[in-house]
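In the form predicted alone, a lone chain appears below as structure tokens.
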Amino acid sequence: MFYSIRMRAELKGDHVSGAERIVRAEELDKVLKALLRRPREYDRMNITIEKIENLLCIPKALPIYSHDFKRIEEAHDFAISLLKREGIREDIALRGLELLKRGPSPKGGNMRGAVLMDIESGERLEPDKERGIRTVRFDWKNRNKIKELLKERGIKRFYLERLLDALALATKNVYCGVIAELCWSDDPEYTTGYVAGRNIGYVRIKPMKEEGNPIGGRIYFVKGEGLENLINCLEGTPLLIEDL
């Protein structure tokens, strides 16, 4: 039996750190543990614990590439050429880069879920514009085991965690039908971004943002048609990860 665990730690109203995993029922103490010494600071946090009926699982996540550049207008410029290697038109890709650099939020700032961007319009076509879409339910089948592969790729112990996750996350989204992802950190001291997609993979780029910077998001481009199913992947498909 697997149970998915989803944790949300807030400071002062904002959001500090957040994770997601699938366990199986003998393993559910030890990861609770480790999620409560995950966030350096926090005086709220939120974990949810729900059994899994069916659970898919796939072979391989996106494979892995890294880029990092002098300024960060490079880096942004390098974003948007792969979002058009995946067919976002410049004007929509660019679109997004701005959303993200003002703050996603329509109030301006960070949201909790992401930006559901139509490919042809630009229109935001997330129901609720202050929550956003969020990805959850999903994790490795062997986490520890992947771990251990990316630490043998060089991978530095201080971002192991954050790029376990953000690759299962950018994997799950490409199988529910995300075109691409365009993402970075609201955590002021982490400057490295991502580009995601079917045909370019998962792409490591930085300085997305300048540190000190607490603004942050993802922007999920999508097709407007079939939305209601690619929602229902993305929050409520139960997916685990196999392999590199």
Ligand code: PML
Second form
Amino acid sequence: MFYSIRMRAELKGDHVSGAERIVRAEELDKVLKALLRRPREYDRMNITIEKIENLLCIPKALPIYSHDFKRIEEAHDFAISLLKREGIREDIALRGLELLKRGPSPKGGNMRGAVLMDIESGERLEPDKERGIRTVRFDWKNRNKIKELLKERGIKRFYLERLLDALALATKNVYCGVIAELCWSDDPEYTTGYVAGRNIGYVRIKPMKEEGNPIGGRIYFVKGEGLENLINCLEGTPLLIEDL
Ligand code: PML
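For comparison with the form predicted alone, produce the structure of the form predicted together with the named molecule.
Below is the entire complex, every chain and molecule, led by the chain shown above.
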């Protein structure tokens, strides 16, 4: 028996921490305790626990690559070149980049979920433009094993948890049919972002923004047709990933 756990924590109305887990019934206690300790500070926390019926498991995550640049402009040019390698037109890739730079919410600033950008028209396709689309119900089959493997590959502690979460999320996105993803964090201290896609893998890129900048989020480049199936998969299909 498996359960999906989703945790979201806020401080003064701002999102400060979130986590997705899929665990066996006997691990629930331990994982819930760990999630309670995850945010440094919060004044509201929501935890949703759901029994899962049809759990899918895929053997491998997207392969990881890392590139560091001196200047943000160089990092952005590289991100655009990767999006083009996934078949995204330059004008659409640039539209996605500009949207993320200024904050994708219609009011300006961050969104809770991702933007769905049509790769043909550049239009936004998410039904609710304030909320966006959230990729949920995903995890590693053995999270600790993957953590150790990443440490062995030289990933520093500071990056570990975020990389674990973002790689699993990006892998699920590609599995569901997202053509390419552009992301960087809304955490002002975290300047590493990534571009992901079936052909290019999961490409970590630094720096995607200035330190101290609180604007971030995710743009999913998608095809207009089959949108309903895509959204159902991203939000509804529970998925475990076995290995790196
Ligand atoms: C990584 O270091 O590979 C993760 C980059 C993106 C993190 C996005 C986020 O945590 O909001």
